[in-house]
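Coming up is one lone chain in structure tokens, specifically the form predicted on its own.
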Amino acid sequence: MRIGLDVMGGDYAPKAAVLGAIETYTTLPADQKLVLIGDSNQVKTICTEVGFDVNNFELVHTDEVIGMGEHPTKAIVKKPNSSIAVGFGLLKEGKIDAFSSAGNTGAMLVGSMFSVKAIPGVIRPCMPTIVPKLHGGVGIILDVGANADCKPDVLLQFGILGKLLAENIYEVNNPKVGLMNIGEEEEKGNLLSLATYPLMKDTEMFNFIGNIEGRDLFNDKADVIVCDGFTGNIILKLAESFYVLTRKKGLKDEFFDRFNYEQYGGSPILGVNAPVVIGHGISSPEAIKNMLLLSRDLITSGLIDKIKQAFQ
């Protein structure tokens, strides 16, 4: 197994990425290798500073970087030797089994679609995120930003993708799938939710439990919560603020500690032909480590093949 990491992506790159890779290395068996893609001279310097043997990694040198604020499509085309573009080239050629980055989210999404492409039958790949549940465990909400505007059949597919993620990565048996709405009743909601509800109600692809409201996000009513990326991103950013706010208020609480993004590492792009994980731009070494471990889990679970089977 060869897990690729863009070491130039993120606000604290390359140091945070390299230190995160070092932390990950100590937890991996000998047959799971890390491939670091970026400026190899900087990687070697950081490893030397902390007394780590850089030969434990495979290095792929690149001399271009896609900045966090660059236009995704233009940057991918204009910077073919960037760490993100080279990483996707290696993934497409099968030279790495997964690719992750805390860099430009748009470039990661565009790179996924240009290189490994969407699984046949998947209309729109999406990004999920994890939400902690009050009584333990986690839930999944999707999409959280890849698709600001959606159609009903796209939301139906998000339910399928979320169900497969919950089962295969988070070991939730027969996950309950809910549709985020402004009320529980079937006739509530905007045009999108009104049109999506009957599709989900009639499907046999997952266990649909009906509409859920924002107050149900952290209880056990649903394991998978489906919404368009515009709604999901607002929910995600609000939830991320809980951890910061409790810290600023001097509150220490186990539940709110679980809102710390570092614990989850990143979000996979569901619906493409290979494991791709996008990390938070402000990823610390701990977050990088968990992003890489998630990449490993996506490979070992065979999730991609199971998604392909579901959409045949």
Second form
Protein chains: 2
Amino acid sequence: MRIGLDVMGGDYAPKAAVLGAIETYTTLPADQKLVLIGDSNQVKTICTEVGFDVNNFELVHTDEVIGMGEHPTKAIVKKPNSSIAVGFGLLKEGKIDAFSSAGNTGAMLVGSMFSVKAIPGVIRPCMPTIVPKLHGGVGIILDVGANADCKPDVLLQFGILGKLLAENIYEVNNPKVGLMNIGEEEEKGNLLSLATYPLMKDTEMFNFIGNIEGRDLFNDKADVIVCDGFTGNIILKLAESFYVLTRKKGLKDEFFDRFNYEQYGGSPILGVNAPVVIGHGISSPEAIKNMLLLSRDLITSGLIDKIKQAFQ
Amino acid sequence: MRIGLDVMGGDYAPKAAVLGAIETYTTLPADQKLVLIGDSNQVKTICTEVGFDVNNFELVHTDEVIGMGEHPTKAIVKKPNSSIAVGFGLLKEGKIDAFSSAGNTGAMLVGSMFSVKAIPGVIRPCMPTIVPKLHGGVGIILDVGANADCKPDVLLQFGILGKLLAENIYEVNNPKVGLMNIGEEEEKGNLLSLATYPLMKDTEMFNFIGNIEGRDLFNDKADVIVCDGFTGNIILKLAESFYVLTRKKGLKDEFFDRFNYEQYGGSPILGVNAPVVIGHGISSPEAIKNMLLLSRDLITSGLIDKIKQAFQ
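Moving from the form predicted on its own to the form predicted in complex with another copy of the chain:
Expanding to the full complex; the earlier chain stays at the top.
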């Protein structure tokens, strides 16, 4: 198994990425190799600084970088030798089994769609995120930004993708799938949620438990929460701001600690033909490590094949 | 001035409503009268219990109540002698200058649209709510649930309504109006926000500062945050759940204390021809008092006339 990492992605790249890869290396069995894609000279320098043998990694040298603020589609096309473009090339050719980056989210989304492409039957791949549950465990909310506008059949598919992620990566048995809405009753909602509800009610693809509301994000009503990427992105950023606030205020609590993005490592792009994980821009070595371990889990769980089967 | 209150509305009605009215009475000058609409016998009993002279109030007896779970439109039509229906009748006839209730939100919305009606030019009246700002003061977010689906021109109008509310009730000078979105750049967003941005950018009706994100709810970027009622309702309930969480966790902080809905008393319905305020279902006497004081401020500020002028 070969796990690819863009070492040029993230606000603290390449140092945080390389240090994270080193931390990960010590936890992996010999047959799980890390492939570091980026400026090999910088990788070697960082390894030397910390006394780590760079030969434990496989290196793929690239000499271009897609910046955090660059236009995704233009950057991917104009920088074929960027770490992200090269990473997707390797993934498409099967030379790596997963690819992850804490770099430009849009470029990762575009890159995955252009290279490994959407799984046949999946209308719109999406990005989930993990939310800590008050009574322990985690929930999944999706989409959190890949698709600002969604149609009802797309939201229905997010339910399937979220269910499979919850079952195969987070070991939730028969996950409860809820539709984010502004009231519990079937007749509450906007045009999108009103049209989505009956599709979800009728599906046999997952365990639909009905509408849930903003206040239910952290309770146990639903394991998987489905919404369009506009709503999900606003929810995600608002929740993150609360975590930041509790930290600023010096409020210590086990629950709030579990908001720490570092623990989750990143969001997979669900619905494309290979494991792809996007990390937080501010990723620390710890976050990079968890992003790589998530990539590994996506490979070993066979999630991609399970998604393909579900959409056959 | 005559301030109308539905004493039958709210989870703890009529007791919380009457006790709130008594608390308010002691703070009002003689020319600001409270008109209590509901079961007069119950009002008298509660006043006697606490040794308060019921003659300080004006009572309007009603013998029907619209329950919290009833269908708004049907209930208003079927229960013409309910406290909400009678209250709106008095408001329409000018026998009270404002009407407020902690009862059925939908019935209050429908009642205001059917009786005093939307101000000419206002496409969709809406409900704002107040959010505490981290560095002091408050912000306004609207709509939070009256209009699940909105068009760009409706969001533009919410900007005008929010600006006038901020200026006239919360004494914010030249309020900064932001559009809730999923990125700061003009080209980010869903179809609705993409179409709304240029309208707001071009308007001279308010000080548009661009897109803001979920993480900006509590900072000082915008005084007024505009979104559709679906998004706003989810934001509101998520923010409330955080406040409940900090309370449950025993985390004490001045900022989180300012989330307490009791301090704000309720949400006005903006864009109708008279002051109408909807309180939280779980309103305590303190919340009822602040709802009545907000009603009073809506009258004295002349906000309704200022909205009429803006939409002429």
